[in-house]
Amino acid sequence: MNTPIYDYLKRYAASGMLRGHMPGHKGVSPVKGLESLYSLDITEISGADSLFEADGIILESERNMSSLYGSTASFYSAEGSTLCIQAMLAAVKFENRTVIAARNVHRSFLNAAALLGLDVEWLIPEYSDGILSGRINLVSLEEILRRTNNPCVYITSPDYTGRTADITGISALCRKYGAPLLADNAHGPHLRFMPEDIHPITLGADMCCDSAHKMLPALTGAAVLHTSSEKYAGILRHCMSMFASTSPSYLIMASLDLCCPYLADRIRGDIEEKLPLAERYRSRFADRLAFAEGDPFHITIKAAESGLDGLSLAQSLRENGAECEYADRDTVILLMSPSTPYEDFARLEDVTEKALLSAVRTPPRKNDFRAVLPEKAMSIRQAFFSPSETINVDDAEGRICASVLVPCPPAIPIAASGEIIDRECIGLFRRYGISRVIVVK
């Protein structure tokens, strides 16, 4: 499969052209060792196409990506899945949809809802791993769909622990009620190429975002917005341009371009080789560690259930040479991928053996998390744009959440904008190490 963006950048870098255009570095690195990187970094010059008016090399590359995912259209983002989420929500805003969203959304969803003034009906998942993961109950979803006028449905799948939703069942319900299905598939761009194709577009989603940089060999910030709908294919590029920089990174776009031949020729072989290694890791530690079910490349250790303090285990892994994706007292997530070097799986086994020797032991316990929606006092948009102040969590009971102040990862809201912070919220803030919150004055 060809790589039109990358090939153009190479030709331009080799041309010796005087760069009377942005960026200011003029293709010259300020330090040794990065010359080739800087030489490929350009802006929208003649022949380089333009991301949000694409009709040349960018459009050609996007069509390559679309053919690989079986989408009606696919659009590149150099600003991560955040831009894709904003565009998906803008598309349904044009239709005056009420968004039904599973609560374990990324904070970028809330920020976009505030900017767009969206109404959100929350669906509480049946949680199993704190706020990170939960199952969507189809009966509960249908109850909300039945009473909601002009709905659409927004889900996160895979969630942060790698759990995938029943997208087939959810999409069938959405079709029954005329509701478009939007999926935050940021952690699942590889799912199209697994032994069983469980990518959201395949299973019936109308739109979904893939963070290529999370699970594919792409640079940070590389993402793709897919749609299976001709209707949305006609407006999504415009929707993306409403939020995006007018100077998208060509380096990030080139990394997406280079993903196309990788997906076409190599990823299935990498998956076939690496899946047994991920399973071998789980099997080796099955008598000492409890693992969450889900995508095999998300190795989610249920630390508390394993009789371990998750933060201590993460520190022990770090001290022995392995950095995890995420850790709290209950959970440790090691994010591998089809591109993870073969030898790193063996290294991870050795590091884990050493880490278990020094990690702090605790009485094993199941995750007893439950969630009740806080009372809503005002709209997301009204709260977000109200005068606000940052206060200590211990002083927040009864105050209205203004905007979400949670770290990324996992960036999942405990109290959403416009909701009244109650004792249960405060307990969860403490549990996840959040000491300050932003509240309406």
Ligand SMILES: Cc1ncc(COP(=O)(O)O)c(C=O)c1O
The other form holds:
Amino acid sequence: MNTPIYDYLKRYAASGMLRGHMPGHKGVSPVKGLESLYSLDITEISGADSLFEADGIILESERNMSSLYGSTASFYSAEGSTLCIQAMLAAVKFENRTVIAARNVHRSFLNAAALLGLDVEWLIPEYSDGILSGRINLVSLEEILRRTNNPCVYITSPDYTGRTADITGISALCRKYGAPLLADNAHGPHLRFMPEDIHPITLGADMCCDSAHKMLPALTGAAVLHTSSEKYAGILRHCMSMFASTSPSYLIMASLDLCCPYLADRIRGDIEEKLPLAERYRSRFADRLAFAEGDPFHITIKAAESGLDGLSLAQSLRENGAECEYADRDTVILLMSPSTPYEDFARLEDVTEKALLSAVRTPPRKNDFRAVLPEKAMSIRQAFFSPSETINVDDAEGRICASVLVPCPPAIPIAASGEIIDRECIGLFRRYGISRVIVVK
Ligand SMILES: Cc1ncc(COP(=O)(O)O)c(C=O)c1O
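Could the form predicted together with the named molecule be shown next, to go alongside the form predicted on its own?
Next comes the full complex, and the chain you just saw is listed first.
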């Protein structure tokens, strides 16, 4: 598969043209070692196309990506899934939809909902791993669909722990009620190439975002917005441009371009080689560690259930040479990918053995809990843009959450903007180490 963006950047860097255009570094690195990076970093010059009016090399590369995912159209984002989520929600705003969203959304969803003034009907998943992860109950979803006028459905799958939703079941329900299905697939761009293709577009989603930078060999910020619908294909680029910088990074776009031949020729081999290694890791520690189910490349250790303090386990892993993606007292997430070097899996086994010798033990305990939705006092947008103040969590009972203060990762809301902070929220804030909250004055 060709790489039109990368090829153009290479040709331009070699051409020796006088750079009478942005960026200001003029292709010259300020330090040794970054020369090629700076020489390839350009802006929308003649021949380089323009992301939000693409009709040249960028469009050609996006079409390569679209053919790999079997989408109707795919659009590049140099600003992560965050931009794709804003664009998906803007597209349904044009149709005045009410968004039914499974509660374990990423903060980017709430920010977009505030900016767009969206009405959100929350669906509380059956939680299993703290606030991070839960199963979507189809009966509850149908109940909300039945009573919602002009709905659309928004899910996060895989979630932060790697758990995937029953997208086939959810999309069938969505079709029954005429609701487009939007999937935050930030953690799942590789799912298309697994032994069984479980990518949201394959399973019936109308739109989904893939953070290529999370699971594929792409630069931070690289993401793709896919759609299976002609209708949305016609407006998504415009929707993206409403929120995006007018200077998207060509380095990030080139890294998406370079993903295309990787996805066409190599990812399946990498997956075939690495899946047994991820499996071997789980088997080796099965008697000492409990693991969450889901995407095999998300190695999610249920620390609390394993009788370990998650933060101490993460610290012991760090001291022995492995940095994890996320840790709280109950959960530790080690994020592997099809590109994780072969030898790193064996290394991770050794590091884990050592870390288990020093990690603090706790009485084993399930991390199950059932969340109850806090009472809503005003819309997300109204709360977001109200005068606000930051106060101690201990003084927050009864106050209205203005905007969401959660650590990122995982950036999942405990109280959403406009909701009244209750005792349960305060307990959860403390459990996740949040000591200050922003409330409406
Ligand atoms: C589930 C989920 N959705 C969306 C995002 C935002 O993605 P990005 O960082 O690519 O903008 C994240 C980021 O961590 C995430 O975990």
